[in-house]
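Read the single chain below, which is given as C-alpha cells and is the form predicted on its own.
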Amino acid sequence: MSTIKVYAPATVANLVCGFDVLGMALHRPDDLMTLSLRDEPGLVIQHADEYQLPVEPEKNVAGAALLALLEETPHPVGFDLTIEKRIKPGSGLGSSAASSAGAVVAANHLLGNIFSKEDLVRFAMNGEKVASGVKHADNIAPAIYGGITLIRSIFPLDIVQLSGPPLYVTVVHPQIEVRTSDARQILRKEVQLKNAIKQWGNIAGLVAGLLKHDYALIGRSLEDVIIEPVRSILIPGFDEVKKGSKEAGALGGGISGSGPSIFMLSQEERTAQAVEQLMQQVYTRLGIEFRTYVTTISYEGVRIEK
C-alpha cells in the first residue's frame, strides 16, 4: 500500500474537571486526510479546505508530527499529505490534534506499523506544541487510542484507557475563535488548596463513575472550580447553555478544551437532542452563528478507510 485515507476524530479535552489529563474522542466531526509515500525523502503538504493553514512542515501541526516520526524511521522515506479540515481550527474540538494524530497513524500504517501507539502520541505532541506552544496529550491520546483516556504523566508518557457506559454527546460550536494559547494565558498561576482538593475529588469521582457505569456519579463529578470560572467569560451564552442543559436532563458538561465549543453528556439520545435544541435557541437569540452535533464516543479513534 502506498496511499491511505484516514478520518481523524474531534476530541473533547479536560472533560470539565480533568485539565490536561482527561480526553474523549467523538464520532463526529472529523478531518479527512490522505497520505502517500514519495519516491524520495521529504514532506509535501497541501490543504483541501478554506482555512489557509501553513504548508511548511515545521509550521504545520501535521508536518511537525510527521517530522518527529521521520527522525526515528529506520530508513529514509518521504510523504505527500493532503488535509481536508472539517474540524474548524480554534473550535476547542481538538482540530490541531486531529491533524497531528491522523498524520502519524496514517504514516505508521504505510510503514508497516513499526511504532507503538505511545510512540505515535509522542510524535503527535510536537504538533500540539506548534499550535499552542505546549506539548499536551489530552486531545492526542484519545484521537489515537480511541474512547476516553487519562494522561497520568507526560514525562514519562503514561496513558490509561478508560472504559465507560454508553453516553451521548451534544456539542455546540459558536462561530467565534478562542485560541488555545490565549486561553492558557488567562489562567491563574496559583490555586487555593481548598479548590485543589475539590477538583481532585471530582476527577477521581468522574473516573470512578465511568468505570462503574454510575451515571449519577458522573453527573456529580462534572464540576470545575479552577479553569471554567475563568475561561467561561470568553464564551457568550455559556452559563445559560449549561444551566438549561442540566434542566433538560443532561448529566452535565462544560467547555470543550479551551473553547468556545461547549459539550454536554446525556444518558439517553432523546435528552441529547433536547439539549441540542436548547443550545440552538440560545445562540439564535444571541445572534451568533453556530454548529451543533449530537454524537457518541468514538472508541476507534483515527479510522483508516477500508
Given for the second form:
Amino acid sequence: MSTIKVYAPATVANLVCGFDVLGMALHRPDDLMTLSLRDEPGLVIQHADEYQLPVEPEKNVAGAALLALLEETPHPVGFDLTIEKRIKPGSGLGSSAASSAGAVVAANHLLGNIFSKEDLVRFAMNGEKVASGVKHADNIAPAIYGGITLIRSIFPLDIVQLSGPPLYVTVVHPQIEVRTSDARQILRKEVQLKNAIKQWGNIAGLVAGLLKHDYALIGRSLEDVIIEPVRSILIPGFDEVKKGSKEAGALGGGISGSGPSIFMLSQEERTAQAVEQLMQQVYTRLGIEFRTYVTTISYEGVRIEK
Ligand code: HSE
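With the form predicted on its own done, generate the form predicted in complex with L-homoserine in the same format.
Now the complete complex, all chains and molecules, led by this one.
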C-alpha cells in the first residue's frame, strides 16, 4: 500500500478540571488527510481547504510531527500529504492535534506499524509545539488512542486510557478565534492551595465517576476553579450557556481546550439536543455566528479508511 486516507478526530482537552492532563476524542467534526509514500525522501504538503495554513514542513503542525517521525525511521522515506481541515483552527477542538495525530498515524500505517502509539504521541507533540509553543498531549493522546485519556506525565510519557459510561457531547463553536498561545499566556503562574485542593478533588472525582459509571459524580466533578474563571472572560455567552445547559439537564461541562468552543456532557441524547437548542438561542441572540454538534466519544481515535 502506498496511499492512505485517515479521518482525524476533534478532541476536547482538559475536560474542565484536568488542565493539560485529561482529554477525549469525538466522532464529529474531523479532518480528512491523504498521505502517500514518495519515491524520494522529503515532505510535500498541500491543503484542500480555505485556511491558508503553512506548507513548509517545519512551520506546519502535521509537517513538524512527520519530521520528528522521519528522524527515527530505519531508512530514508518521503511523503506527500494533503490536508482537508474540517475542524477550524483556533476552535478549541484540537484542530492542530488532529493534523499532527492524523499525519503520524497514517505514516506509521504506510511504514508497516513500526512505531508504538506512545512513539506517535511523542512525534505529534512536536506539532503542538509549533501551534502553541508548548508540548502538551491532552488533545494528541485521545486523538491517537481514542476515548478518554489521562496524561499522568509527558516527560516521560505516561498515558492512561480511561473507560466511561455512554455519554452524549454537545459542542458550540462561536465563530471567534482564540489562539491557544494567548489563552495560555493570560493564566496565572501561581495557584492558591485551597483552589489546588478543590481542583485535584475534582480530577480524582471525575476519573472515579467515569470508571464507576457514576453520572452524578461526573457532573459534580466538572468544576474548574483555576483556569475557567480567567479564560471564560474571552468567550461571550459562556456563563449563560453553562447555566442554561445545566438547567436543560446536562451533567456539566465548560470550555473545550483553550476555547472558544464550549462542551456539555449529557446522559441522554434528548438532553444533549435540548442543550444544543439552548446554545443556538444564546448565540443567535448575541448575534455571533456559531456551529453546534451533538456527538459521542470516539473510542477509535484517528480512523483509517478501509
Ligand atoms: N490543555 C491545553 C490548554 C489544550 O488548555 O491550553 C489546548 O487545546
